[in-house]
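Shown here is one chain on its own, the form predicted alone, set out as structure tokens.
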Amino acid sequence: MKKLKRSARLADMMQYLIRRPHQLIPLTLFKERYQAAKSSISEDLQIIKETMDMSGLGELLTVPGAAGGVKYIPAVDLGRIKSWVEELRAGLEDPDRLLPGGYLYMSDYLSQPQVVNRIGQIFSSQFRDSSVDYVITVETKGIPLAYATSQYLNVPFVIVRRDHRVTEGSVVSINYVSGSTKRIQTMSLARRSMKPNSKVLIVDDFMKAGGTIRGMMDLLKEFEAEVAGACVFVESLATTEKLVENVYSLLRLGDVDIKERTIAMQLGSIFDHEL
């Protein structure tokens, strides 16, 4: 690369260190990068890291020694994207979204990138210092979430089929009992999608009693694996006997009367312990 002027470096620095989060950046890969002494890329990466804490980017983690380097963290501040929430809750209180069973149609809002992306965000800001292995999900309409949580924590996402492919080559299926429908179901996993004793993350659009979270879980005890947490889009309020714990919500629907057509939404529990 030619010698940049030092606004062109903080401004490909800045990207650099984006598509790269939680990965350790030597600060001898920027001196050579942009043919510049250590001391003006450690003067580079204040004003990056200032920048990052002034607009709520995340955190650039300086780590000491011969071996260190750089590192950057995506997170959030839940105050300034509360209001961002809020228009998410407002949108889905549109009595049109109605569903049979008390469902809503989403899916037009987890086909919106910028939509998908911030809540992936949102998801791995939770878990960042976790250090989670893989994020899974259940086909379908989870996958862009997973895909976007996994690209903020940088690790492989994985998905969990409710039919077995051949394509996947040998798995291990388990059945489940689904929370709201009380019917036994069936999910399977790759064998060689995950490490044994890896650490995971599980991402969904959408929970009712939490029958399908469950299963994932029960499905990871075959592969050895710990669950650091889980996180949905939408919590369903409609029962009160739920089959996991401590899932991270982004919303919440509450009441839903189909003969008014009234939707209710609240935040979710991610904002319960907001400072």
Contents of the next structure:
2 protein chains.
Amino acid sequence: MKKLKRSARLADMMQYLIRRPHQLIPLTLFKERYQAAKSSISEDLQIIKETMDMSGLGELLTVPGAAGGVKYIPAVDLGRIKSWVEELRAGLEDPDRLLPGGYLYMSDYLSQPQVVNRIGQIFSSQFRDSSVDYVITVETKGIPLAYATSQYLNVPFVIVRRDHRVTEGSVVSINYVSGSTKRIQTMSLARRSMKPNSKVLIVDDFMKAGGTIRGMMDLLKEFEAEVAGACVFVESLATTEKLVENVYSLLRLGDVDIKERTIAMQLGSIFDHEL
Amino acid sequence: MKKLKRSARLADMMQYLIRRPHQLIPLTLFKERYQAAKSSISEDLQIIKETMDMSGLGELLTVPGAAGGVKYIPAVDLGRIKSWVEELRAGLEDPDRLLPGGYLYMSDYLSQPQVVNRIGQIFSSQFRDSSVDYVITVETKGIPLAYATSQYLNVPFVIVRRDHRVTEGSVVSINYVSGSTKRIQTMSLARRSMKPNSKVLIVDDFMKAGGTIRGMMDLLKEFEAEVAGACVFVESLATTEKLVENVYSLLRLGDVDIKERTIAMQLGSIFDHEL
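Previous: the form predicted alone; requested now: the form predicted together with a further copy of the same chain:
Next comes the full complex, and the chain you just saw is listed first.
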């Protein structure tokens, strides 16, 4: 790379770091990339740190020592994103979203990359200090959210299947009971997809009683995995008897009145303990 | 935002732009964000442009006029990423990937966000000037790739389902014949998920004869959509009679010898016309 002026160097450093979250970058890499002295690089990183902080991108951690460097940790200030979540909430209360059976049409939001990306950023931020090894979800609609979350945490994401597919090799399958419909269902995960004794974050789009998340937790036991936590986009308040506890939700779905065509959404549990 | 020094302003401008691909940013936004004169902003953008170019991030388009501004267009130089694709190719030739039926285990690559993200960047780059309205895929394994591609194109992504789900509202379904197994299968797409007369890019993980992609094309006709093109991660050369033409592939799967435990992978069609 040709030698850059300071302002160009700062711009390049920023793009380099934000595209590599949770990754240790040794200072020597920047020294070589920009043919600059260590002291200049250190000064530059201080400016990057302040800019990240001001723009609400997260923190730039300094890891001291010979094997040290810097690490970009994406983080979201809940106060700053509250108005955005309020907008989502209002949008989801549109009565045209009502579907037969009291379901809600949400696919339009979950198909916008900017929305999915932001939700992944929020989920990952909650678990940024949890040393998560994998993000897991069950097909289908949670997959983009799980991917977006894993992108910010820089860990692999794993998709639990509702059937056994030949292209996965040997699989571990479990039966579980859906909490709301009480039907018995199957989920399976390829044996190769996860190392034993990993720490796993569960992500999904919607949770009613929590049967699916409970199922994933049971499946994870077969991999001797530890569950770091669970995040859902929308949690339904219709079922009082939950099969799992301490689930982070971005929004809560309250009363749905099909006759009056009203939907009551609230902010999710992520905001319960906001300072 | 407090007034920034030039180097911090450049760093912030870079993160602001690369997080908003294919989005027109009026210069007044930067003028206000940084409380800077238009001439300074223009100079800064020139530096950003050169830095993007040098780091292989893509182009910064200037749209002139009163309603103008700048637009970041992510683009990939195939020459620069060839060695990375060669590495993937070598990794996929590992005989431990062989599964019964001549299938190949690829889920480990497709579960790494850095890999998926890069493939999305490559796919989107091929269609950056095609005015794509949607990226479409069929569940399950193509979903992260479709999402990553849509993120770079800044358009919604749409997931075709292999069953009808109640949470989608009214759906359009078609039957199609799998090109390799000759079985009749169903795919469906929610009526609400796409506006008529849209231009659509098809993305999938693996293509044998192309029956699934052909099916998506037929389904898209029901939405009066135009197909901009199709991109797959790996295209199999085993089936000579293809049901679709002009598919962009990143890699090609040639002879698989189960007895000798060898896999022959080649670079995909994306590299066929490389200058």
